[in-house]
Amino acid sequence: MLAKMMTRLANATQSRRSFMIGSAAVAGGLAVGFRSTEAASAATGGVTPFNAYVRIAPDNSVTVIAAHMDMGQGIYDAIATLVAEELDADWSQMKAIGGAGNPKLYGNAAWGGAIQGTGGSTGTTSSWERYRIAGAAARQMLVAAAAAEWRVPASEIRIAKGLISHASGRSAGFGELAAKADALSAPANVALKDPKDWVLIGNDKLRRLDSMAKSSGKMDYTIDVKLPGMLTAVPIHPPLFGATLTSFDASKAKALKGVVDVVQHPRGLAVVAVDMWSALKGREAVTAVWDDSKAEKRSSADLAREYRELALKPGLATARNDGNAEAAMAGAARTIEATFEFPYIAHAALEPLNAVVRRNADGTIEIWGGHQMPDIYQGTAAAIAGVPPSQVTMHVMKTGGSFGRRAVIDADVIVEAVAVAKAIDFRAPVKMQWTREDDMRAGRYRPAYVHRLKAGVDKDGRIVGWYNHIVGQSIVAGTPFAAGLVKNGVDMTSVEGANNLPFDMTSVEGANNLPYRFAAQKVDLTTTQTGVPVLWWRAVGSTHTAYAVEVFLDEVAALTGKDPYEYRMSLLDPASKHARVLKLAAEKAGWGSALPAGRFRGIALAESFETEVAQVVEIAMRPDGSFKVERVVCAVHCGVAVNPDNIRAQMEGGIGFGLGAVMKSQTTLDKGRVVETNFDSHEVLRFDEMPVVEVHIVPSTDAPTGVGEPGVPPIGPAVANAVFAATKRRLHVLPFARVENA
């Protein structure tokens, strides 16, 4: 839903091929970018720029510079198998490295190119044509130096594992032979390898480049930046959200060993000091006086009432009108009604947000961050430095987790890293660092919602209406996204997953992820005004809409008498996405089989990010009449499987994330104040509470779509509708430990 959205908001209406060609025919032409100069040989130490997408060094290695960030769903591998493929390179040589600065080369395809973002599970689909053509572009560069080198035709000139070989013996690796590469023509038109030769794409055993750098704690995060000089600083947020500054006294707080300073930037304060420790110390010292006036203080349980008393009554929007849904289930034959709620949920990512900013003797600025919009916050931090962007360099990290958080808007923590480096004259490097309290207090959060469901179905057990009225707080209402995903009042994040076409935009994807054919449905959503910051999360919208979906169909399945799978399959076009893992889903786990005693199943179907998703799950019954989640059955539909191994494992992370996030996670107001600050009161699941997990792909030969999170959505219902099969208790509540605690 998000890359269509955002298509429509960069008003793109060129193709992504188009896109690719356009934007990389600059300074060089076709998909091959920017020449090498002798200021960026000097910079890069001696590693040829050979295009805006790949660099080969000396040593062999190729360097891909990937329009992505890596937040661990191993996006830049999955770029580096594009190259790779098409240039014949090895995968042991191969590297990736964050671009930034260049939206014309590095925006988001699938948004149209205007800007450079990271988001929507849009990163391989992106990537899927510049990528390849850069490779192949490349390949025949090496080919046509290898040629002029050796006085032979190109045609003889063979490439294979990043050796470049010719009948007669001769043979260069491929850094032999970049220079001269470099200084050919660019080629007009690259042909790309048909799928029956693909050695890398969809390989099942390539493995992933950062897999030993990360398990022996040498791969570096923003946390880890050290650079000469450099000062730590620690935020001092409002206690309330809409708080605002109204004095500090911070003598104190000087007076301790270490600490430098502390100054007022536009979100709060911020201690700065020699080391984290000192920053830490100084920040207890400080004393501030804060006008909540106009902030929020309502607590979570007097939200939930709101949005309970709002869902009785008729939606202030309508996303979605077919038929009268309403006079269908008037004339009924039996009729089911049901409410759910969903807390606030913190991002909790495992390294809490940081930046890392210095000014440079030229003036330049430079920041390290997990930028996941670049364009964004190189423009904000610009503004704020009082510079032009030109001289703003984004230094793109690998971070230690997102899912969402980092894609924020208004680039708060770049803005807090800046502001305090210019309140100190930019003296030194700032590395502005958050503890996990600030994380998950001052935040940003899923938006909390109610559902109100309502279905009527016929004598046959045909579903004749359908009603879903969603309560919840906008994301990008008040954003400049707002132009772009909110129309006629509805947030379209609101929504997806829950209608299955997108009010009158057909050629938008939309909310038009609900694959179940109703004789006539409405939904309507209204919109709330909290002063909670809310931001998507991971999977967005389909987080609460798949769940009250899945969990209510499962409901009209059994007021009807039928099996929920053979209901489901009722719904859907069979030759469709949505039947072909529903059945590979059901079919691997046994559905329909004897189970062990004590044992139940449940299932579940989402689409999200244009990837289909069905998982079975089976639990096991405690004597107490708890309950673990033994085995979860998976089947994927994500067109060509680019990296298989790696599509599992976000399979499985996906899993274990939402299935943390539906039995434990919440965010919860008390007067307005948060009180989950950490992992000892938000919970998340527990290695020994991670079932094992079997993931099927289905073989494909369409583009590839995203797969960091779409194995979110399905897996709560379908936990929930094994607990009603073990128990006939629907669990509409989440998480599932507020219930079994009230």
The other form holds:
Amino acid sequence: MLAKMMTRLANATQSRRSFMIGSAAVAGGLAVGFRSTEAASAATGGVTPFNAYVRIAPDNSVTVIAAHMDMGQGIYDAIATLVAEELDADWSQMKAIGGAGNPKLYGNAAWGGAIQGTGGSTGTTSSWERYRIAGAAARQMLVAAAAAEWRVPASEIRIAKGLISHASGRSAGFGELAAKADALSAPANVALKDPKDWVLIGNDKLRRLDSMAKSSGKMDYTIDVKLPGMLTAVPIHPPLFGATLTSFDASKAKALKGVVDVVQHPRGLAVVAVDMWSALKGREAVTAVWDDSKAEKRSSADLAREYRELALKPGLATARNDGNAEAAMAGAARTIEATFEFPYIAHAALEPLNAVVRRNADGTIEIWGGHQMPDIYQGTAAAIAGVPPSQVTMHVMKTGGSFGRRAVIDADVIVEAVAVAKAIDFRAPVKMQWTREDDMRAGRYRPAYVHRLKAGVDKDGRIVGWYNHIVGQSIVAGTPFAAGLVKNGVDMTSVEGANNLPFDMTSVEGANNLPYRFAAQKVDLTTTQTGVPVLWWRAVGSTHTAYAVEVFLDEVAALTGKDPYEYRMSLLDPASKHARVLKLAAEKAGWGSALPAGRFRGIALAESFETEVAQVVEIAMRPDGSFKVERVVCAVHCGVAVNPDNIRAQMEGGIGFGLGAVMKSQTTLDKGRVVETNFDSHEVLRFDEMPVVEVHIVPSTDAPTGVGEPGVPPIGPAVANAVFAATKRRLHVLPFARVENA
Amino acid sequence: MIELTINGAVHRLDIDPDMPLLWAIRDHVGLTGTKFGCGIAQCGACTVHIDGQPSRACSLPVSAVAGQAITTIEAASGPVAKAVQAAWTALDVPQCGYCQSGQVMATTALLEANRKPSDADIDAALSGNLCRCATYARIRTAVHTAAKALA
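Having gone through the form predicted alone, I am curious about the other one (the form predicted in complex with the partner chain); can you provide its structure?
Zooming out: every chain and molecule, the one shown earlier first.
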């Protein structure tokens, strides 16, 4: 669904943008372009790739230009693997950098190809055909160059581990022939390897390309960008969401050593200084008066109360309605009902938001940042700077996490960086650097939600009716994505006029597409409005929908006296991927076997972004009633496992990320003010709380699906279900640390 | 003027005595391997060694560390640091990597003091270093791997 939204937005964006299709060849090297081919065209959703994905340097290094931002999920390595496989390169010669500025080359193929972006765990899916084709085309051109150079038939040329050779004894590295290959026409068609011939795809021994740089302080992130004369800016944001600036006094700040200026920008103020510390000192000296007449002043408790009341009413929109769930439940032998409450949560990526802007002597603009949606940011930045988008170069940096935060549609920190640079007449490069407090206080958050679920079972314990009403904010309302909202199989007319808010599929994903076979089911959505800025947060809708569904399903199983695993299996198509991962996780975890005293198991299953994940957790209860998650057995189906060890890493990371969130993380509002503004109060998982994680990948020949997010959704409900097994108590209010659960 | 001894080199800096060591290292000495994550000693991304002890550079004013031996990730090059980095890369510990300078510095200090840390020792040494990618399980394995390599 996200894909279709993106496509709609992209098409709208594309029509008003001129594309720069320039050569990106490295001097003396090969920039592999390849002509539009049937395969390429089909693979990239109509986009015509025509430029560099692969650069070969005279030193034999092969640099792939990645269409997706690497925020830690390892997509650069996946892309390098795909290219190297088809190119028959040696892994040790591979490098990867980010590309941007041409959606025809870098548009997200999984979103239709018209706009570049990283999100929805689509990176590998988007890259699967594109980069294998690029690698194969590059290989074919190198072969042709060698054949011409050595005057032998191309069919006799061999390439292995980066070495081009012929039976005559001649051989060459890629670098030697790169320039000659570059001068050739790109092949019209390329053949991709048979999977049985893969040596790098699926190879567990490949190590990440950047591990040493990241273990030795040599990896440069946006915060590390250094430019001659660069100034540092810190923002001053309104104290409440929706408050606007009335007046400010910067005279004291400007008198401080190191402070260069205090300027206004569309999102507040900024202090510009020679270094970070001077900017922070200057910020303390600025006084500002804000008009909060239109600001959001409710507290989290107020919102929860309102949401709970709304949840009791019929939904304003219906996402799914199969059979007559209400009538079925009315006639059921037994019914069960539960209401779940989810907090706002900050992304809390470890690198606080930032962006660096420079205007060059020729008027062009360069922007360094975590450009998760570079085309959108390029357009936004160009509009502020007053130049055509083609004059704005986006440097895509690796980021210290993101978890969705840098896929922000309004380009917040980039707007600030460009506006501040412009306010000082671009006389120096500017690094806009948020602090942790800015990052947690200024939004954006996973929206808060309330879910009310109800189920009816017949005398044999079968679910005859299932109802889920989700109440909460839309992530896409008010953004260009709202216009592109589409709904899989849902009649838009059923929601028109309800409250004039868009029907946001991201609010219900993971609830309206369940693999379980219910006789009748209905999923309602009531979209609310608040002044709190929200956003996708690693695994988006499934961060709350999967929790509510999987905990509630466990409750239904308990009501009917059935084993939670067996009960789920009875609701699944035994041939489905869902059943396969659930069975695998249960088998590997020894589901049903005896546990040591004080240990308890819980299980959960969730599909997100077309990847199925099941997890079985083991918790150890402590005498004081608290518990530790000791072990998680995770089974995942994600198609071809391009980088198996990274799939394991992403499952491990998703589990830790999701576990910290359900146990401790929340962003609460006190009369509109954010309470948790740093890691002392916004708690996340710490080292000693991490369980042992065991990941099992289901072998598959399907095209790969994503792994960056799908590890997150099952962990919360699996743990909650283990807590129920231990205590007979259900955790309906998140995080677990909330006093309601004490 | 503040005199800082960083990685064996003496830097005479005309900076505010209240400036946290982190910003002196990053903005004035130009070493950016030490990261900013929270500013209040809650995340460990800025971990450096001061006279061999792991310390949070974001919360130490430069005036408090003048004259002491400050070591940053850029100078983590002894046998212990090398063993730690070898284990980190062999196990592909980093994901985003932003916290890993701090993790490596904290681990190096641990192993300098304790060549055979137990899981509880590792918990105690590393629970102040956040990793939002949750690479914790691999870090634990890597610490043991490095310890074995040094034995």
